[in-house]
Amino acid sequence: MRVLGVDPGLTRCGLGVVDGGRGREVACVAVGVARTPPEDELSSRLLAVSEVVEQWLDAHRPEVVAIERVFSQHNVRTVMGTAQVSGVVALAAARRKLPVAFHTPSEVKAAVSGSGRADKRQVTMMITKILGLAEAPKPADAADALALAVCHIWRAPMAARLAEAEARAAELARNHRARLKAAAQATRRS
């Protein structure tokens, strides 16, 4: 499975492509950052990020796009920009009919470091080790993008099995309710 991980941001949007193999095998394909100047208009910045993301999607052809879920921070302006970049990335993926997965920062941290409370330095150190990189990806947004991709690769099989189990449980419940209804109707007729 090839995953494009995206750590959304207006000034720096981290991008990382990771291939997953058997078990927990992962390999870094590409890592980088889309940058936009803070003094530019919002629409121009979103367009610039969009163009870079489109280039990455075309160049690396991921099967899934994993985006960090926006969470509430104290700075509403920062949250709005991050959410808008997430939307631009999700739209670019949807145009290519690619599935999009959102992961919370704590899910990503737990997946790569074992602790949902790991700091950026710990995440960077662990993703460098997990992917066998010669040096740590910089800035932290790039490392976070790789961590998102790895998190998705490692969590996707479990999430798929859980979805299958939930669908099967729902089907069994529907069948059980139908049998109960049929039995109740049969009892009323007799």
Contents of the next structure:
2 protein chains.
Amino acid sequence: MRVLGVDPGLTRCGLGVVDGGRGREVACVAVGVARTPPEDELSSRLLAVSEVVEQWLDAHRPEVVAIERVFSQHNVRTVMGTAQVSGVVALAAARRKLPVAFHTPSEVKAAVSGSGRADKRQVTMMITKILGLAEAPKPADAADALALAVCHIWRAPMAARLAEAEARAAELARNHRARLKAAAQATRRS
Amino acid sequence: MRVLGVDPGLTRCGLGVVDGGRGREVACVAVGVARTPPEDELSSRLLAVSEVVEQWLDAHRPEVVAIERVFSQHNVRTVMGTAQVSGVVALAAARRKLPVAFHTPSEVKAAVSGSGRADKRQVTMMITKILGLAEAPKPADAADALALAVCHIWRAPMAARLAEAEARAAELARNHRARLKAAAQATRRS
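Just the form predicted on its own so far, so send over the form predicted together with another copy of the chain.
In what comes next, the whole complex appears, and the chain from above leads the way.
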């Protein structure tokens, strides 16, 4: 499974492509960052990020796009720009009919470091080691994008099992309701 | 000047096209709402809204797109979706090289009702009257989109004058700094 991880941002948008193999095998395909000048108009900046993401989708053909889920506890202005970029990235994926998954920062940290409260430096260190890179990806946004992709690959089998279990539970509940209804009708008729 | 006003939202995205004439003359060209089902995937919903916005841009050929600026004081989940939609709408405009303007809810309310704290009912009532509509546009998101477009048309001359004044002030400041620097150099040489 090839995943494009995206750490959304207007000033720096981290991009990382990772291939998943057997078990926990992962390999870095590409890593980088899309930058837009803060003095540009917001809509031009969104267009610029969108164009870079489309280039990456064309060049690396991922099967899934994993995006960091944005929270609004931080700086309001920054968060709005970040959310807008995440929308534009999800749109680019949807246009190519690619599935999009959102992971929270703590899910990503837990996946690569074992702790949901690891700091940026620890995440960079772990992802460098996990992917066997010669040097640490820079800036931190690029390392985060790779961590997102790895998080998605490692969580995917569990997510699939969970979805299957939920679908099975929903079907059992439907069958149960149908049996109750049939029993009630049989009682009324008798 | 023809403006497409957009009240961004995932469940309901208000759209309103207004033509501005002489002075405060305004005329409604089209009004509506793009809806997406809450049970759909986020990325499919963003794609659906984006496609409707592109249809409106093609059909009505506005010169400007005015979008409601999103604030994060409300429900976090809703705000993120709203910000993502606003990003997708701004992107559609940027792709067509159309300028995008953001107006806050209080700017819109003040423009159409004279008060930044008018409620939804008052905004709907005022916009119905301003545009001389036979009946009030429904839902409120559609009325808000028209109000945004009218707000942009009425604020545009003032915004242009303000931008001109700011550019002039920046140039005066640059000239002043250059004169100070030249004077300091002349003093050092003497």
